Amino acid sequence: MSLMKPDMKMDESFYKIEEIRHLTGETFSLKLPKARFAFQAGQHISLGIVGGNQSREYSIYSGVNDDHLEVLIKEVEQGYFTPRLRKLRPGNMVEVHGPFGKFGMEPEHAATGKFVFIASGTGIAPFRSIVHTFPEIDYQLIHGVRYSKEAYDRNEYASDRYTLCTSRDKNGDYHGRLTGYLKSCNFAPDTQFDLCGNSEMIFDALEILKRKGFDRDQIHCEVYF
């Protein structure tokens, strides 16, 4: 059943919803047509659904060069959003705009730097957009979640590259949270440090980096919430 109202006239903005990808039980990836929709890895979008009065910021999943275009999002219990989110169905209408943000990776960049992705939850989702984007980039990813389930896409990295961190069960590479294992970890002068995810986690990240001795200006983030 569509949801445009009768009156309605479609515009570049609106997308239909190509499939719908339940990855667990409350995250869900929407794909949708990517034909006219340009951007930069790592960057995001508004989206909201046609008809309503509200939209929500996220970041793009799939790569610059995939045939779709894709988001990631998690229901959040009793929220207002992302639960009619869930309830959409293939060739529902969404809108979208932008893109919009400046955490973004440049061909150059990718080419030649040495990157360290940190990640809560689906903060995830720009760097598996930097990854698909730039398969040869030279990264290692430490994703953070309670449960070894919302290890999203997991397959999509090499073994040597992801480190899964999990709090609440004992199936990740390391038991406990992100920021634990991070303080164990030697990295390279010159390694550049994306970051993605809650604010707790990436305040916490970056007083570890500090003290590490990582200038401010190695460090990128992006916060969820």
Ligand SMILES: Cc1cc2nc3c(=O)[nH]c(=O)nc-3n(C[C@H](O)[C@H](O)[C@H](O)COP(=O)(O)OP(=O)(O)OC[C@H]3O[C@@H](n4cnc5c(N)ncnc54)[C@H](O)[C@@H]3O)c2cc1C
The other form holds:
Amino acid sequence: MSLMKPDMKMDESFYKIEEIRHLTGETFSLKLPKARFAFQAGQHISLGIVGGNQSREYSIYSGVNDDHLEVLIKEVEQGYFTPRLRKLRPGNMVEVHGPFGKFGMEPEHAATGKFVFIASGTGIAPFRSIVHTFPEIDYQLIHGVRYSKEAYDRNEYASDRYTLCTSRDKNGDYHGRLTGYLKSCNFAPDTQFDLCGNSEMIFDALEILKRKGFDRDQIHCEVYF
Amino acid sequence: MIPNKKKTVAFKTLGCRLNQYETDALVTDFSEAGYDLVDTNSSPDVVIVNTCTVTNQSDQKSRTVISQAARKTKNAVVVVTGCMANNFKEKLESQENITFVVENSRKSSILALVDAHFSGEILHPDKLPQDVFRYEPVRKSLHTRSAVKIQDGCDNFCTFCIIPMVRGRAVSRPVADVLESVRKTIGNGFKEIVITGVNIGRYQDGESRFEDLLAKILEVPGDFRVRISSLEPDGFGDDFVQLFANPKLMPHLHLCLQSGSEKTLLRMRRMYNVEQFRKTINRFRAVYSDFNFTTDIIVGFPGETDDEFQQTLDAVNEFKFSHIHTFKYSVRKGTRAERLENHIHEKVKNARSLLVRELSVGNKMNYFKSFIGQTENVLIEKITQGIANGYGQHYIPVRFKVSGEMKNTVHSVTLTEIRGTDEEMYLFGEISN
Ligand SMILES: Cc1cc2nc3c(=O)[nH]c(=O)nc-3n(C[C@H](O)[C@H](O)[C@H](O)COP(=O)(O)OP(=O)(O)OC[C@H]3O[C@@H](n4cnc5c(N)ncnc54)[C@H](O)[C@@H]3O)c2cc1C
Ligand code: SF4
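Hand over the structure of the form predicted together with this ligand; the form predicted alone is what we had up.
After this comes the whole thing, all chains and molecules, with the earlier chain placed first.
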């Protein structure tokens, strides 16, 4: 059933959900029609449920040229919005505003830079968008999750570029928090670091990178909570 | 025939400099259309309340001002605009004492709405054009300096801030429009312009960034000085520092630090860290040793530990801001910080706020002391009983004796002593030109 009232006019910012991909018991992606706005891989949108009065920010999970606008969402049990999002079905309408934010990858940088992407949980979303948009980009992706089943769409990343750190099972490439893995890594001095996820992880990772001698200007952060 | 009596309009403005500017532009619109400017006690035909919603206190203040204005002006057309009109539109629209609720994006067309109302036309505010830069250059102002708006909106989504929700995404006014507005504002007699917007550091018109625009503004011929309203401390380079060598650009920046703790800054989703802030301050002070930095600090942000707060005190000590707007964190409905854990008890916030204030007053005193015996060029804003009040180029408040009407003129003043206390501290001096 559509949540739109019959007299509600179709708005540029309304998108019909075309598909829902269930990636784990808690995490799913919403596939919407192609974005009606230009965006940079890495940017986020604000998402609302048509008829509702709240919205939340979500990184764009799809690439700039993909046929769908996609977002990756983890249901937070005590949360307000995600349990409601979870109830949506294909055909329901959501409201999308954006793109927003400075965490976007410039094409010139993607072509010439060397990147390390560091993500916790759904913080992988902007990096998937970047990798979809710039398949040739030189990157390493370090993904920290609790269980290996949370390695969302892992098969889309070259196996030598993706490192899964699992803190609650031993099925990842590294058993423990991603910050433990990060401490053991060596990176070229001109590496650019992009960090995305919760602020605790970002803070710890920043400290490690600073101790390794990297300048704060080489590090870019997108904090989810 | 009874001649048409001139209509009167009163304004009430709350909140930031951008709101002040937008009111000034509306004052210009209305006075050019033949309205007389009066206060709300003089039974105006129209009263316009430009509201703010940035904190719960500002909501409360806005509500009080609206009901006072409506009560005092029983038969007036009451227009409510500003950020509260965006945040609580439906609620305000249902209030009988309000005639029109006009969102920020349509604020510049309020005159058309009011004129239509008086000529019997029925025009709904939602039908007004949306243009956040349509404002005429200020001619008649409630102040001595005039703002020039270069940018609106912000999409940084700092977790405590409602502005992205009420002002919308960052948009920049084209360079040519800004320059035209600057020329006209100076032509209208203003000696000082303040570059204003929601997040002006994000200015971008094609290839022109904020510092490029500023360089062009400084090239506009004329005898005027330029100030920058508050600035987010990220993303400017050496070119920006160099611009302050131009005597037209005043050596003061209000750079919002908010916290001295990296962890708190991350939870706030601020786009810089303390190290970057330090670099910026040092870059300026290496070139201009007496450069004035003022700032905003939020104390008691959710999860702020004693250690994190201590880091803020350390930063305040180190950066020696001459003035700090200290805000005790208060929950803003609809923001991400509302949903963060570990909200801080009011008592702790009060104690922390007091500590910041104490440090801030000490810093102010030291900064002011360093100006005794120096000369500042002061733009007179008002004269009360022969004492002129104004700001020197470093944005320090100065008072001195004058004779005659010298408002809106700049004078060289030798500073002799500090007077007043705390927030009311100022430098007293003698005119030396
Ligand atoms: C710029 C930006 C981009 C974001 N992108 C994404 C994204 O791509 N995917 C996504 O799932 N979320 C993303 N978020 C978080 C998202 O906006 C919501 O906060 C989240 O979906 C939970 O909403 P809620 O109302 O259910 O709970 P809220 O009331 O918003 O949050 C309650 C608590 O849940 C926890 N939490 C919030 N988000 C997550 C999460 N993603 N994973 C685990 N715990 C969380 C936090 O402790 C938070 O305090 C992003 C946030 C920002 C600021
Ligand atoms: S930078 Fe942050 S505090 Fe400033 S307007 Fe934007 S969201 Fe609000």
